[in-house]
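Next comes just one chain, in C-alpha coordinates: the form predicted on its own.
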Amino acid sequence: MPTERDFQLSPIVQESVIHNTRTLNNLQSLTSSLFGVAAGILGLESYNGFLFYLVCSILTTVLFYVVRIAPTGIPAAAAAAASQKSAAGGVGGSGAFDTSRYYRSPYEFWTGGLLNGLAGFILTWTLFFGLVRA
(Lines of atoms letter the chains of each structure in order from A and count residues from 1; the text may use other names and numbers.)
(Lines give C-alpha, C1' and ligand atoms only; values in the text may rest on other atoms or scores of the structure.)
Protein backbone atom coordinates (compact mmCIF):
# COMPACT_ATOMS: atom_id res chain seq x y z
CA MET A 1 0.00 0.00 0.00
CA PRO A 2 1.54 3.32 -1.07
CA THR A 3 2.03 5.92 1.62
CA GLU A 4 1.36 9.64 1.44
CA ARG A 5 5.07 10.25 0.91
CA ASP A 6 5.05 7.94 -2.12
CA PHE A 7 2.22 9.95 -3.67
CA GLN A 8 4.12 13.17 -3.06
CA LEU A 9 7.19 11.78 -4.82
CA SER A 10 5.24 10.19 -7.66
CA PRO A 11 1.68 11.57 -7.80
CA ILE A 12 0.59 9.20 -10.59
CA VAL A 13 -1.67 6.43 -9.26
CA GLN A 14 -1.18 3.16 -11.16
CA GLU A 15 -4.82 2.11 -10.75
CA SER A 16 -5.89 5.28 -12.52
CA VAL A 17 -3.40 4.71 -15.33
CA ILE A 18 -4.72 1.16 -15.79
CA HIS A 19 -8.31 2.46 -15.83
CA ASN A 20 -7.41 5.10 -18.43
CA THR A 21 -5.74 2.47 -20.60
CA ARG A 22 -8.79 0.19 -20.42
CA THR A 23 -11.10 3.07 -21.27
CA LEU A 24 -9.03 4.00 -24.31
CA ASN A 25 -8.84 0.36 -25.45
CA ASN A 26 -12.62 -0.01 -25.14
CA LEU A 27 -13.15 3.17 -27.17
CA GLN A 28 -10.74 2.02 -29.87
CA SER A 29 -12.29 -1.46 -30.08
CA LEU A 30 -15.78 -0.04 -30.43
CA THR A 31 -14.81 2.56 -33.00
CA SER A 32 -12.77 0.08 -35.03
CA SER A 33 -15.86 -2.11 -35.36
CA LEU A 34 -17.89 0.91 -36.43
CA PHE A 35 -15.18 1.83 -38.93
CA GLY A 36 -15.40 -1.72 -40.29
CA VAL A 37 -19.15 -1.32 -40.75
CA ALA A 38 -18.58 1.98 -42.57
CA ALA A 39 -15.84 0.54 -44.80
CA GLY A 40 -18.02 -2.45 -45.68
CA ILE A 41 -21.03 -0.31 -46.53
CA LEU A 42 -18.87 2.04 -48.61
CA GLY A 43 -17.53 -0.98 -50.49
CA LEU A 44 -13.86 -0.20 -49.84
CA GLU A 45 -11.43 -2.86 -50.97
CA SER A 46 -7.77 -3.69 -50.33
CA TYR A 47 -5.49 -0.80 -49.41
CA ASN A 48 -8.32 1.73 -49.45
CA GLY A 49 -10.03 -0.09 -46.57
CA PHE A 50 -6.86 -0.30 -44.49
CA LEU A 51 -6.05 3.35 -45.20
CA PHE A 52 -9.59 4.23 -44.11
CA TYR A 53 -9.01 2.35 -40.85
CA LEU A 54 -5.66 4.02 -40.25
CA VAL A 55 -6.96 7.54 -40.87
CA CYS A 56 -10.10 7.03 -38.79
CA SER A 57 -8.16 5.47 -35.89
CA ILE A 58 -5.68 8.33 -35.80
CA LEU A 59 -8.54 10.82 -36.02
CA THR A 60 -10.27 9.11 -33.08
CA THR A 61 -7.10 9.25 -30.98
CA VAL A 62 -6.55 12.93 -31.82
CA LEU A 63 -10.16 13.75 -30.94
CA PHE A 64 -9.84 11.84 -27.66
CA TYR A 65 -6.69 13.81 -26.90
CA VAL A 66 -8.30 17.16 -27.74
CA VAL A 67 -11.48 16.50 -25.74
CA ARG A 68 -10.16 14.64 -22.69
CA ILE A 69 -6.42 15.22 -22.22
CA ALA A 70 -5.49 18.58 -23.73
CA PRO A 71 -7.80 20.71 -21.55
CA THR A 72 -6.08 19.41 -18.39
CA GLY A 73 -2.67 18.51 -19.78
CA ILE A 74 -1.55 21.69 -21.54
CA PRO A 75 -1.94 24.08 -18.56
CA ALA A 76 -0.16 21.55 -16.34
CA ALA A 77 2.58 21.13 -18.94
CA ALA A 78 3.00 24.89 -19.18
CA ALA A 79 3.26 25.21 -15.40
CA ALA A 80 5.73 22.31 -15.25
CA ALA A 81 7.78 23.82 -18.06
CA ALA A 82 7.88 27.18 -16.31
CA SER A 83 8.97 25.61 -13.04
CA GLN A 84 11.60 23.49 -14.82
CA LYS A 85 12.92 26.52 -16.68
CA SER A 86 13.27 28.50 -13.49
CA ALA A 87 14.89 25.57 -11.67
CA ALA A 88 17.24 24.69 -14.55
CA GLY A 89 18.24 28.21 -15.43
CA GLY A 90 15.93 28.63 -18.42
CA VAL A 91 16.37 25.17 -19.96
CA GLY A 92 13.82 22.33 -20.01
CA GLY A 93 10.13 21.73 -20.51
CA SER A 94 7.64 19.09 -21.54
CA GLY A 95 5.97 18.67 -24.89
CA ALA A 96 2.45 19.76 -25.73
CA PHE A 97 1.49 16.18 -26.53
CA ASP A 98 2.69 14.74 -23.21
CA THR A 99 0.36 12.01 -21.96
CA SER A 100 2.53 10.73 -19.14
CA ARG A 101 0.12 12.01 -16.47
CA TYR A 102 -2.59 9.63 -17.72
CA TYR A 103 -0.88 6.80 -19.63
CA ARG A 104 2.28 4.73 -19.27
CA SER A 105 3.90 6.04 -22.44
CA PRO A 106 3.08 8.26 -25.42
CA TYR A 107 3.45 5.21 -27.70
CA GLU A 108 0.71 3.41 -25.78
CA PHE A 109 -1.64 6.34 -26.19
CA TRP A 110 -0.98 7.37 -29.79
CA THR A 111 -0.47 3.99 -31.51
CA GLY A 112 -1.49 1.31 -29.00
CA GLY A 113 -5.00 0.91 -30.34
CA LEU A 114 -4.08 0.43 -33.99
CA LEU A 115 -3.34 -3.28 -33.63
CA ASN A 116 -5.86 -3.92 -30.85
CA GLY A 117 -8.85 -2.98 -32.99
CA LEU A 118 -7.62 -4.38 -36.30
CA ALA A 119 -9.26 -7.80 -35.89
CA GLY A 120 -12.66 -6.25 -35.10
CA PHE A 121 -12.31 -3.91 -38.04
CA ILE A 122 -11.53 -6.71 -40.49
CA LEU A 123 -14.35 -8.86 -39.12
CA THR A 124 -17.04 -6.22 -39.47
CA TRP A 125 -15.56 -4.90 -42.72
CA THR A 126 -15.81 -8.28 -44.45
CA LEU A 127 -19.24 -9.00 -42.92
CA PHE A 128 -20.84 -5.79 -44.12
CA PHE A 129 -18.99 -5.84 -47.44
CA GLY A 130 -20.47 -9.28 -48.06
CA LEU A 131 -23.95 -8.20 -46.96
CA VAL A 132 -23.96 -5.12 -49.18
CA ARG A 133 -22.48 -6.88 -52.23
CA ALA A 134 -24.76 -9.93 -51.95
Second form
Amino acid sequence: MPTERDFQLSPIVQESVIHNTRTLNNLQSLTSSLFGVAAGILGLESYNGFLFYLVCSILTTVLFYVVRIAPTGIPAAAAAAASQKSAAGGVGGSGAFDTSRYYRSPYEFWTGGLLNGLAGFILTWTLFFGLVRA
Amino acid sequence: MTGISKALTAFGSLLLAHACYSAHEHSALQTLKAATLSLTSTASQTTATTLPADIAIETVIATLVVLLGLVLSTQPLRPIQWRVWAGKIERQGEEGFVDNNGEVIKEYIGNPFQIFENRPGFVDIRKQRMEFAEWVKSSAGAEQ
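What does the same protein look like in the form predicted together with the partner chain, given that the last one was the form predicted on its own?
Following is the full complex, with the preceding chain placed first.
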Protein backbone atom coordinates (compact mmCIF):
# COMPACT_ATOMS: atom_id res chain seq x y z
CA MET A 1 0.00 0.00 0.00
CA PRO A 2 1.66 3.25 -1.10
CA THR A 3 1.82 5.93 1.54
CA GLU A 4 1.72 9.70 1.29
CA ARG A 5 5.51 9.71 1.31
CA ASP A 6 5.68 7.40 -1.69
CA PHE A 7 3.49 9.73 -3.68
CA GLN A 8 5.75 12.61 -2.72
CA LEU A 9 8.83 10.70 -3.85
CA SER A 10 7.37 9.40 -7.10
CA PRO A 11 4.42 11.56 -8.09
CA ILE A 12 1.56 10.27 -10.22
CA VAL A 13 0.19 12.09 -13.27
CA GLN A 14 -3.52 12.20 -12.53
CA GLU A 15 -4.62 12.95 -16.10
CA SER A 16 -2.82 9.87 -17.37
CA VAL A 17 -4.45 7.68 -14.72
CA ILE A 18 -7.88 8.97 -15.73
CA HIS A 19 -7.13 8.51 -19.41
CA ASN A 20 -5.87 4.95 -18.99
CA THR A 21 -8.75 3.91 -16.78
CA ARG A 22 -11.27 5.42 -19.17
CA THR A 23 -9.68 3.67 -22.15
CA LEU A 24 -9.91 0.30 -20.43
CA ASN A 25 -13.46 0.92 -19.17
CA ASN A 26 -14.68 1.96 -22.60
CA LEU A 27 -13.21 -1.15 -24.16
CA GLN A 28 -14.70 -3.40 -21.50
CA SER A 29 -18.20 -1.99 -21.68
CA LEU A 30 -18.16 -2.21 -25.48
CA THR A 31 -16.85 -5.75 -25.58
CA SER A 32 -19.13 -7.00 -22.80
CA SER A 33 -22.13 -6.01 -24.91
CA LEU A 34 -20.55 -7.82 -27.82
CA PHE A 35 -20.09 -10.96 -25.74
CA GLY A 36 -23.70 -10.69 -24.70
CA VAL A 37 -24.72 -10.76 -28.36
CA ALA A 38 -22.53 -13.80 -28.98
CA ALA A 39 -23.83 -15.64 -25.91
CA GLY A 40 -27.41 -14.90 -26.94
CA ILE A 41 -26.85 -16.21 -30.45
CA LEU A 42 -25.11 -19.32 -29.16
CA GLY A 43 -28.06 -19.86 -26.85
CA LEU A 44 -26.01 -20.30 -23.69
CA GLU A 45 -27.91 -20.76 -20.46
CA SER A 46 -27.12 -20.22 -16.78
CA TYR A 47 -23.53 -21.02 -15.75
CA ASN A 48 -22.33 -21.54 -19.31
CA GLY A 49 -23.14 -17.94 -20.16
CA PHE A 50 -21.29 -16.55 -17.16
CA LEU A 51 -18.36 -18.82 -17.86
CA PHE A 52 -18.34 -17.55 -21.45
CA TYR A 53 -18.31 -13.98 -20.17
CA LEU A 54 -15.48 -14.70 -17.74
CA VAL A 55 -13.32 -16.35 -20.39
CA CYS A 56 -14.02 -13.67 -22.99
CA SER A 57 -13.35 -10.80 -20.69
CA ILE A 58 -10.06 -12.27 -19.55
CA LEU A 59 -9.22 -12.75 -23.22
CA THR A 60 -10.03 -9.08 -23.83
CA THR A 61 -7.72 -7.95 -21.07
CA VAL A 62 -4.91 -10.17 -22.28
CA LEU A 63 -5.36 -8.91 -25.82
CA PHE A 64 -5.38 -5.31 -24.58
CA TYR A 65 -2.19 -6.05 -22.68
CA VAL A 66 -0.56 -7.56 -25.75
CA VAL A 67 -1.58 -4.69 -28.04
CA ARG A 68 -1.13 -1.67 -25.81
CA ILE A 69 1.18 -2.45 -22.91
CA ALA A 70 3.59 -5.18 -24.00
CA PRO A 71 5.09 -3.35 -27.03
CA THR A 72 6.06 -0.35 -24.90
CA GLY A 73 7.80 -2.44 -22.26
CA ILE A 74 11.43 -3.00 -21.58
CA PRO A 75 12.81 -6.16 -23.26
CA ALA A 76 13.21 -9.25 -21.10
CA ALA A 77 17.00 -9.07 -20.86
CA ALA A 78 16.95 -5.44 -19.77
CA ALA A 79 14.12 -6.19 -17.35
CA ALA A 80 16.15 -8.97 -15.77
CA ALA A 81 19.10 -6.62 -15.35
CA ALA A 82 16.80 -3.95 -13.95
CA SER A 83 15.21 -6.34 -11.51
CA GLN A 84 18.65 -7.22 -10.19
CA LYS A 85 19.24 -3.53 -9.74
CA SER A 86 15.89 -3.09 -8.03
CA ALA A 87 16.84 -5.84 -5.61
CA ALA A 88 19.81 -3.66 -4.78
CA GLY A 89 17.55 -0.67 -4.25
CA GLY A 90 17.70 0.79 -7.76
CA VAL A 91 14.97 1.51 -10.26
CA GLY A 92 12.76 -1.49 -11.04
CA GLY A 93 12.20 -2.77 -14.56
CA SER A 94 9.12 -4.29 -16.06
CA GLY A 95 8.77 -8.05 -16.06
CA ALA A 96 6.16 -10.12 -17.82
CA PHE A 97 2.57 -8.97 -17.20
CA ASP A 98 3.70 -5.86 -15.43
CA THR A 99 1.13 -3.08 -15.66
CA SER A 100 2.59 -0.67 -13.14
CA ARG A 101 3.58 1.84 -15.82
CA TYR A 102 -0.03 2.50 -16.78
CA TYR A 103 -2.19 1.28 -13.90
CA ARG A 104 -1.84 1.81 -10.19
CA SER A 105 -2.52 -1.77 -9.20
CA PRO A 106 -2.50 -5.01 -11.17
CA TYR A 107 -5.91 -5.96 -9.72
CA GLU A 108 -7.41 -2.82 -11.16
CA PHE A 109 -6.17 -3.84 -14.58
CA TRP A 110 -6.81 -7.57 -14.63
CA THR A 111 -10.10 -7.85 -12.76
CA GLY A 112 -11.47 -4.32 -12.66
CA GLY A 113 -13.62 -4.76 -15.75
CA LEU A 114 -15.33 -7.99 -14.74
CA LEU A 115 -18.11 -6.40 -12.70
CA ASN A 116 -18.01 -3.27 -14.80
CA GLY A 117 -19.35 -4.92 -17.95
CA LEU A 118 -21.53 -7.59 -16.35
CA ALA A 119 -24.72 -5.52 -16.51
CA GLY A 120 -24.23 -4.78 -20.20
CA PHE A 121 -23.47 -8.41 -20.85
CA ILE A 122 -26.65 -9.66 -19.20
CA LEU A 123 -28.71 -7.01 -20.97
CA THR A 124 -27.62 -7.98 -24.48
CA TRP A 125 -27.45 -11.67 -23.59
CA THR A 126 -31.12 -11.81 -22.61
CA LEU A 127 -32.12 -9.53 -25.47
CA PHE A 128 -30.49 -11.63 -28.16
CA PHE A 129 -31.51 -14.89 -26.54
CA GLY A 130 -35.11 -13.71 -26.74
CA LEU A 131 -34.71 -12.39 -30.29
CA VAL A 132 -33.16 -15.55 -31.68
CA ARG A 133 -35.50 -18.02 -29.93
CA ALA A 134 -38.62 -16.13 -30.87
CA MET B 1 -3.80 1.16 -37.53
CA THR B 2 -7.13 2.89 -37.37
CA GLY B 3 -8.07 1.74 -40.89
CA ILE B 4 -7.32 -1.88 -40.05
CA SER B 5 -9.28 -1.73 -36.81
CA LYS B 6 -12.30 -0.12 -38.49
CA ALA B 7 -12.27 -2.69 -41.28
CA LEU B 8 -11.99 -5.55 -38.78
CA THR B 9 -14.85 -4.19 -36.68
CA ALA B 10 -17.08 -3.70 -39.72
CA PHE B 11 -16.31 -7.14 -41.12
CA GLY B 12 -16.87 -8.78 -37.76
CA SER B 13 -20.17 -6.98 -37.23
CA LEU B 14 -21.32 -8.17 -40.64
CA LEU B 15 -20.42 -11.75 -39.76
CA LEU B 16 -22.15 -11.42 -36.41
CA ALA B 17 -25.31 -10.05 -37.99
CA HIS B 18 -25.29 -12.91 -40.48
CA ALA B 19 -24.82 -15.45 -37.70
CA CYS B 20 -27.64 -13.86 -35.71
CA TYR B 21 -29.98 -14.00 -38.69
CA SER B 22 -29.00 -17.60 -39.41
CA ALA B 23 -29.64 -18.61 -35.81
CA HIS B 24 -33.01 -16.89 -35.87
CA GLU B 25 -34.00 -18.63 -39.11
CA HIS B 26 -32.83 -21.95 -37.73
CA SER B 27 -34.96 -21.63 -34.62
CA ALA B 28 -37.95 -20.46 -36.70
CA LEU B 29 -37.54 -23.52 -38.92
CA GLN B 30 -37.35 -25.78 -35.88
CA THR B 31 -40.57 -24.35 -34.47
CA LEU B 32 -42.29 -24.78 -37.81
CA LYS B 33 -41.14 -28.37 -38.06
CA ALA B 34 -42.30 -29.09 -34.55
CA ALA B 35 -45.68 -27.52 -35.30
CA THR B 36 -46.20 -29.61 -38.43
CA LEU B 37 -45.07 -32.73 -36.63
CA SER B 38 -47.49 -32.13 -33.81
CA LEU B 39 -50.28 -31.68 -36.34
CA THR B 40 -49.64 -35.03 -37.99
CA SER B 41 -48.68 -37.05 -34.96
CA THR B 42 -48.53 -36.66 -31.23
CA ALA B 43 -44.80 -36.19 -31.18
CA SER B 44 -43.12 -34.69 -28.15
CA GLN B 45 -42.74 -30.91 -28.14
CA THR B 46 -39.16 -31.07 -26.99
CA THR B 47 -37.48 -29.53 -29.98
CA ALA B 48 -33.78 -30.10 -29.51
CA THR B 49 -32.68 -26.72 -30.78
CA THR B 50 -28.98 -27.25 -30.80
CA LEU B 51 -27.38 -24.66 -33.00
CA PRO B 52 -25.71 -26.01 -36.15
CA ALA B 53 -21.95 -26.08 -35.84
CA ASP B 54 -21.35 -23.64 -38.70
CA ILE B 55 -23.44 -20.92 -37.07
CA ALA B 56 -21.69 -21.44 -33.75
CA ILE B 57 -18.28 -21.25 -35.38
CA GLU B 58 -19.28 -18.16 -37.34
CA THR B 59 -20.46 -16.48 -34.13
CA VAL B 60 -17.26 -17.21 -32.27
CA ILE B 61 -15.07 -16.06 -35.17
CA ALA B 62 -17.14 -12.90 -35.61
CA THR B 63 -16.81 -12.13 -31.90
CA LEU B 64 -13.07 -12.58 -32.01
CA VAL B 65 -12.72 -10.41 -35.11
CA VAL B 66 -14.78 -7.58 -33.61
CA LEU B 67 -12.88 -7.93 -30.35
CA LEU B 68 -9.57 -7.59 -32.18
CA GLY B 69 -10.88 -4.55 -34.04
CA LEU B 70 -12.06 -2.89 -30.84
CA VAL B 71 -8.81 -3.57 -29.01
CA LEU B 72 -6.78 -2.17 -31.90
CA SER B 73 -8.94 0.97 -31.95
CA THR B 74 -8.21 1.89 -28.31
CA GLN B 75 -6.22 5.00 -27.55
CA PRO B 76 -2.54 4.57 -26.68
CA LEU B 77 -1.93 4.61 -22.93
CA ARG B 78 0.08 7.26 -21.16
CA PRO B 79 2.62 6.67 -18.39
CA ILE B 80 1.27 7.45 -14.93
CA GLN B 81 4.56 7.94 -13.08
CA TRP B 82 5.64 11.53 -13.29
CA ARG B 83 9.29 10.72 -14.07
CA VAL B 84 8.40 8.33 -16.89
CA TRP B 85 5.84 10.75 -18.27
CA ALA B 86 8.14 13.77 -18.18
CA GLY B 87 10.96 11.70 -19.65
CA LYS B 88 8.72 10.68 -22.53
CA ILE B 89 7.86 14.31 -23.22
CA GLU B 90 11.53 15.22 -23.10
CA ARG B 91 12.58 12.40 -25.42
CA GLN B 92 9.74 12.25 -27.94
CA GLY B 93 7.96 15.58 -27.65
CA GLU B 94 4.68 15.79 -29.47
CA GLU B 95 5.24 12.55 -31.38
CA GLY B 96 4.83 10.51 -28.20
CA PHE B 97 1.42 12.01 -27.49
CA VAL B 98 -0.69 11.41 -30.56
CA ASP B 99 -4.04 9.67 -30.76
CA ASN B 100 -5.04 7.08 -33.33
CA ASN B 101 -5.55 9.65 -36.05
CA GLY B 102 -2.03 10.98 -35.68
CA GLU B 103 -3.14 14.24 -34.11
CA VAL B 104 -1.58 15.60 -30.96
CA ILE B 105 -3.88 15.08 -27.98
CA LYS B 106 -5.64 18.02 -26.40
CA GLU B 107 -4.12 17.45 -22.96
CA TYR B 108 -0.57 17.80 -24.27
CA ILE B 109 1.03 20.60 -22.28
CA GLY B 110 4.61 20.27 -23.45
CA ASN B 111 7.54 20.47 -21.10
CA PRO B 112 6.21 20.49 -17.51
CA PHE B 113 9.28 22.46 -16.38
CA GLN B 114 8.82 25.20 -18.94
CA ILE B 115 8.12 27.77 -16.26
CA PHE B 116 11.60 27.23 -14.85
CA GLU B 117 13.35 27.35 -18.18
CA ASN B 118 11.72 30.55 -19.37
CA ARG B 119 12.08 32.69 -16.26
CA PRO B 120 13.89 36.01 -16.77
CA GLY B 121 17.42 36.50 -15.54
CA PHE B 122 18.53 38.99 -12.91
CA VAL B 123 18.19 42.67 -13.63
CA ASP B 124 21.52 44.52 -13.77
CA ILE B 125 20.45 47.52 -11.69
CA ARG B 126 23.83 49.24 -11.75
CA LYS B 127 23.92 49.20 -15.53
CA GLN B 128 20.42 50.65 -15.71
CA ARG B 129 21.38 53.36 -13.24
CA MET B 130 24.40 54.27 -15.36
CA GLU B 131 22.22 54.48 -18.46
CA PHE B 132 19.73 56.68 -16.62
CA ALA B 133 22.50 58.95 -15.42
CA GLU B 134 23.84 59.23 -18.97
CA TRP B 135 20.40 60.09 -20.24
CA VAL B 136 19.87 62.74 -17.58
CA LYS B 137 23.28 64.20 -18.31
CA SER B 138 22.72 64.28 -22.06
CA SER B 139 19.26 65.81 -21.79
CA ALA B 140 20.57 68.43 -19.35
CA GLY B 141 23.39 69.20 -21.80
CA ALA B 142 20.87 69.60 -24.65
CA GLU B 143 18.79 72.13 -22.68
CA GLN B 144 21.68 74.40 -21.92
